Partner chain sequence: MFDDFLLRAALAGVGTALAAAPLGCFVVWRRMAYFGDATAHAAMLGIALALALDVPTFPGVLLAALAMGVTVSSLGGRGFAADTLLGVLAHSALAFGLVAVSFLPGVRSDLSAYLFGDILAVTRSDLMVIWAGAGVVIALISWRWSALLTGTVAPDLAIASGLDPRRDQAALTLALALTVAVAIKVVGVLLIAALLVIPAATARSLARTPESMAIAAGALGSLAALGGLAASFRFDTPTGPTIVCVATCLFLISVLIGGRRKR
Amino acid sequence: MTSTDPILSARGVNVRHGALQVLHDVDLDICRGEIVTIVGPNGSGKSTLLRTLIGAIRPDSGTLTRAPGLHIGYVPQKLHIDPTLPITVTRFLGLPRRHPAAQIADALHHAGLPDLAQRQMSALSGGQFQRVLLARALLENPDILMLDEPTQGLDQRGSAAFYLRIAEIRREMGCAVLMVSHELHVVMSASDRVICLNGHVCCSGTPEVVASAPEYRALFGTGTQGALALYRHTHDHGHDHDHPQEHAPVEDHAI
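Will you show this chain by itself, using the form predicted on its own?
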């Protein structure tokens, strides 16, 4: 499923916010079909890097290369909707432009919300709201899905269920996934590759390689809080994915 040809590349990317150097000489490649997670401490430039790759921020120097016709789906860190606004999930997904009903239904299916098309946005749980944002990104039929800490505010089990859904989307749609996350204990199990960022790329590789890298351990330590715990999940595709207790980890292997 994973191609060795990059669909998105950065070379020598530098980004400044005023006098502050946020990103310095960042190089990375994202290939079709792989799941890549960016981790790093607060203020390390994770969200800035994602927004730069999307095109929302112009780098001060360096180059970005995208495959011709590349479609990007983006799930933001947070989105506020006035709770008094009467708007259904279907209508929300039709903004700013309408989509065929079948396309909306397909996106909701992939996001794990096949029966909530007519639900009011104000009536959604936190996990359901994040999945609607995910469905919105999937409407673009993305070649690469980018997510900026999409499970912020969810508990650990809810986060695990959300990341399981992301892995299923990768299998079903064949898209690449690039995630920013601070949830080391959950997200690493869904990643093919990890990029550790602290203004620059400190280290990268498989979760096991990054977990043992001195650069990673200097940032996160080697104890329980810093270790990468690789969860092995069992789940029934017939279950409602908004009930994360059905996706509890059955093994916890700390590296």
Contents of the next structure:
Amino acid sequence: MTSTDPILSARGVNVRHGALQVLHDVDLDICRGEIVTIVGPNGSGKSTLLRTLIGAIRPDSGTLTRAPGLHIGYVPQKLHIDPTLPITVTRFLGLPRRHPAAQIADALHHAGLPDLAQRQMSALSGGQFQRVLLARALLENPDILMLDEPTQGLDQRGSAAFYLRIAEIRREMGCAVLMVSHELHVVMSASDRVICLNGHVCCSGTPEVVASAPEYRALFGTGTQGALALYRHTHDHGHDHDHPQEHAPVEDHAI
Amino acid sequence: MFDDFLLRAALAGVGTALAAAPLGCFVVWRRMAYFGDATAHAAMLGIALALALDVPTFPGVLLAALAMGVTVSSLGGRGFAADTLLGVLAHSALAFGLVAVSFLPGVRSDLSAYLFGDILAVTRSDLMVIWAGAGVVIALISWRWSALLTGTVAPDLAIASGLDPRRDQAALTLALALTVAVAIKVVGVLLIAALLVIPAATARSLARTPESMAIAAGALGSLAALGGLAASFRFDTPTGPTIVCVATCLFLISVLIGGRRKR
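One more: the block was the form predicted on its own; return the form predicted together with its partner chain.
Full complex below, order starting with the chain above.
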């Protein structure tokens, strides 16, 4: 399923917000069908990187390359629908392109929300809303699914179930998945690669490589069907630029 | 039966209401009410310009409204909150426009026609301009509807789907300027924003989808235009303000019904 030709590449990407350099010389390749997780502490530029990759932020320098006709399915971290805007789940799923009713019903069934088609978006719970966002992104028939902090607000069991669902989606649709997590310690064991970001790419590799590397110690969680993995690492290289927040001590992240 | 000028007034009111309805929904959803005000008030400057150059007011108003829309769109994030900036621009455009008009001889007596509209004096050619303008606005909004809606929900969703929310924002600005130019004869500079916001706000409690809200706003706006025209004829009141009063009564009714339904 995985081919070596990247469908999305970043080379030497720099992004500034005013005087603050948020991303610094970021190189990144995503190949067809692979699952990549970006981890890093708060303020490390994870969301900025994802928004740069979808085209919402123009990098100050560096290049982004997409495979021609690439379809992106984007699931934002938060989405506020103004209370003045009436919109049903079905109508929301048809943004920006409408889909046949059977396809909508199928998407809702897969999201585990078969009865909510005519419900107002504002009447959904946080978990239901998140699943509708994912269903909408999948209806775009994406080559790559991009998720910003998809497990935020979910408990451990909920996020484990979510990661299993992502693995299932990749298996069924063959799309690449790029996820962001601020939980440095929680890495999906099904990730093909983990990228640790702190303004720049600190380190990256398969979870196994990361786990066996001397500077990383991997600890696997229990009771989550192996979907959650814990790993710790220290930074052995210097940071020659300032970030508002460096990695917090690993002990702070222990579950 | 209708006298000819009443029929023309009714057609002018309905045409304006139909153009204002879908646009007004976006004004409400995107919290652009002040933006609408600023664009409408800029029309006063356009009128002054057109009168000074002795050209028809429609292109003058369109130009001034467009210039205001572009200015506001490009002035974000300069250390002022958006509503402060819009407050400055909206009211100064109106003030400068009024001052400019006062320099022109023989206009002072017509001032209230520009401020509050003069729907009963709508001519056959005015009517053509109104319906052509309304047609362009409705066509533009319909064409960009889905993209605008996606960008309204979240610009990032639109961008990820390959759309360009900034270009769609420009389409909205153009539609707003056109609507202002069209509506000036009907309700005047001061009350155009009311025609955008009130029918859309009324439609909110009746609608379950964005499309049904736009259609309901069109129907309610038309009803307000016709009802206002009839009421002003009956009570000999100024027509533009009467239309807005009727729209507001419809809004109050919808609030009461909506409040009762929630209980």
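Quick caveat: nothing in here was measured; it's all calculated off a predicted structure. Residue numbers count along the first chain shown, from 1. Rigid core: the largest C-alpha set superposing within 1.5 Å between the two forms.
- The residue from V132, V22, C196, L28 that marks the hinge of the rigid-body rotation between the two forms is V132, the others lying more than 12 positions from any hinge.
- Once the larger rigid part is held fixed by C-alpha superposition between the two forms, the smaller part shows a rotation of 23 degrees.
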